[in-house]
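Take a look at this one chain, the form predicted on its own, written out in C-alpha cells.
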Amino acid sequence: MACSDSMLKDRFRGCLLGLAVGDALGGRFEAKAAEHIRARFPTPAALFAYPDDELWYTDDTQMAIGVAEALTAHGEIIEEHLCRAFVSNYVPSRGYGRGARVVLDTMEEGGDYQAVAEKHFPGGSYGNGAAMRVAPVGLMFRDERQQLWEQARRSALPTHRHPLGIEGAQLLALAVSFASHTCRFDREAFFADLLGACESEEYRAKLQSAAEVKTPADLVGLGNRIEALHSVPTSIAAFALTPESFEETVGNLILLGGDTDTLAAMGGAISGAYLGERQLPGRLVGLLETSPKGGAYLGQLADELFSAYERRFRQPSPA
C-alpha cells in the first residue's frame, strides 16, 4: 500500500525526530546495566513518563544532522562536503567516543583523517557510529536500492572502513527505507528484504535470529554493544517486534542497557519512518532541546530533505 505525499513528508519528520528522541532519552542511561534501569523503570511506559525537562541529544543525532545537511545541499554523499558538515556540527561534549574524536579533530585541522582512522582502528572501525547517523540516506534513496546501498557505504567511509561497520549502516538505511514505504507492516517481507541484502554470513545469521524474536526478552541475545553487529540487528528486531508503538520499540531497547543512546536512536529512526511524526510521543518531541539545531531545526531539516528527495526522484517527465 503506497502512501500519499503528505504522509511521506510526515515520515521524513518522524524519522529524524524519532532518532533524536530515542537518542536523547537513551543517552540518559548509556552504559548502565539493564538491571539498574529496570529497577527504576520496569516498563517502556514508565521510561517515557520520566522526563520532565529538556532532552539533549548526543553525537548520534549530531552526526545524523550532518548527513542530512550534506544530502539536502548536494543531493548525494560527497565525502568532502560530508566531512565539512561533521566538522561544522562537532561538539565533543555531545559524547563522541575517543576514536571518533581523534578522527574528527584531524578533520577539523585539515589533516589526513583517513590515515588516522586506519591507524586508530586497525582493519577499520566495526562500531555502530556509521549506522547511528545513516537514516537520512535511507530516506533520500528510498526509491533506488542500488544507490541506497552505495550512498550508505559512502556515508560510512570517513570514519568506518571495516566491512561489518559499513554493512551495518547499509542494513539500517535499508530498514528505514522499507519502513518509509509501507502503510501496513509485513514482518516476513521486512526480514526477507534485509536478509536478501546481506553480504556477510555474520549479519545473515544475526538477522535470522532477529526474525525469530517473539518477546522483548528475546532481544537480549542479539546484543547491546557498540559493535554494529551487536546493535544494528537488535534495533531492527525491536522495531519489527512492536512496529505500531514507538514507545515500546525505543523503550525495549533502552531497557537492554549498554549502548542505549545508539540502540534507541537507530530503533527510533526506523519506527519514526514507519509511524510518522504524528504518531510520535508529542510530549517528548516537545521536550527536545531548543538549541539552534534542536527540535525545531530537526523538523525543518526533515522538510528540506523531503524537498531534496522530491527534486531528485520526482522530476517531471519531458514533454
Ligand code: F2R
Second form
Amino acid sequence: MACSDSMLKDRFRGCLLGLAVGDALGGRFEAKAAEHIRARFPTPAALFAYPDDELWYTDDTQMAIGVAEALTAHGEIIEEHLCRAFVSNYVPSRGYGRGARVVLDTMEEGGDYQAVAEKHFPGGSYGNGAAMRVAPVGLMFRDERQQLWEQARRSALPTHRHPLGIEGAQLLALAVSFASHTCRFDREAFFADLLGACESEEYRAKLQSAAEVKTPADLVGLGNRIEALHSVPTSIAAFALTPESFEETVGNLILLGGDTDTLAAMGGAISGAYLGERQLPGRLVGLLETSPKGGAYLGQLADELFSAYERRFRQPSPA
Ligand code: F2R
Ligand code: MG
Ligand code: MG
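Taking the form predicted on its own as the starting point, write out the structure of the form predicted together with ligand F2R.
Everything in the complex follows now, all chains and molecules, and the chain you saw is the first one.
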C-alpha cells in the first residue's frame, strides 16, 4: 500500500538514525556468541534497556555517512567522489573489515585501490561491507528501481567487486526502498519484490527461506556472519518478522550473535525507513555519540539527503 508523502522526511531520518542505533548497540557485541549475549540479555527489551552511556557507532555508520554525503553533494554515485568521502571519513579504529582496510589504505595513499579491490580476495570481496552502508542509495533512488539497482552496484564497487557482495547491497537498498514506500507492511509483496529482483540462485534460495521465517529462532538458520549472503537475508527476514517494532527487529538480530553490529545496522535501516524517526526508541537515539558526525549530524544529513532526493525527483510544487 502506498503511503502519503507527509512522513517521508521522517522516514529518511528514521533510516539513517535506525542504522546508527543498530550499529552502535550491536557494536558492543560484535563477534560474541548468541549464548553469551542471551545469558545477560534474554530479550530485545532487556537489551534496549541496558545502555545508559554514549553509543558509539562503527565502520557501518561511518561508511554510510560517506555514501549519504556523496549522494547529497552530487545526486548520484560518482566513484571518485564516493572514494573521497570514504577516505575523509576513514577512522580505522571504528573496526573495518580486513580487506576493506587494505583497500581504504591504498585509496588514502592515492594508490591503485581498484586493483586491490579486485585481487585482495580472489574475485573481489563478498563481505557485507557494501550492504551495511547502502541504505542512503535505497532512499535516494526509492522511486526508480533500475537506477537503484545500478547505483547500489556503483556504491559497492570501490571495495566490493564479488557478485555476491554487490547483490547483497542491491537487495538491501531495494528493501529500504520498499519499506520507505509502505504504510501497512505486506509481507508477501515484500518478498515477491525482492525475489523478483534476485540475480543469483544463492540469494534466491536464501530469500525463499527468509520468507518462511515465523519466529525469531528461525532466523538462526539464515546466518549471522560477515559475508553478505549470510547476513543480508537475515536482516531482511528480521524486519519482515516484526515490521511494527524497531526494538524487536534490531534486538532479535543482535541476539543472534556474530556480526551483530552489521546485522542490526541493516535491519535498523530498513525498520527506520518504514517506521520513521518518530517510532524509533528516542532514548537510544539520544544516546548516539555527540562527536561532530554523531547523532545530530546524522539527522541533519538525512534532511539534506531528503532535499537532494526532492531536487532530483520531485517537480517543484506550484506556487
Ligand atoms: N571487521 C569488522 N569487525 C571485526 C572486528 C574489528 C576490530 N574491532 C578491530 O578494531 O579491528 N567489522 C566490519 O567488517 C564487516 C564488513 O566487512 P567488509 O567491509 O565487507 O570487509 P571485507 O574484508 O571486504 O570482507 C569481510 C570478510 O569477509 C571474508 N571475505 C570476503 N570476501 C571474501 C573472498 N572473496 N574470499 C574469502 N573470504 C572473503 C573475509 O574474511 C573478509 O575479511 C562488518 O561486519 C563491519 O562491521
Ligand atoms: Mg562494524
Ligand atoms: Mg560488523
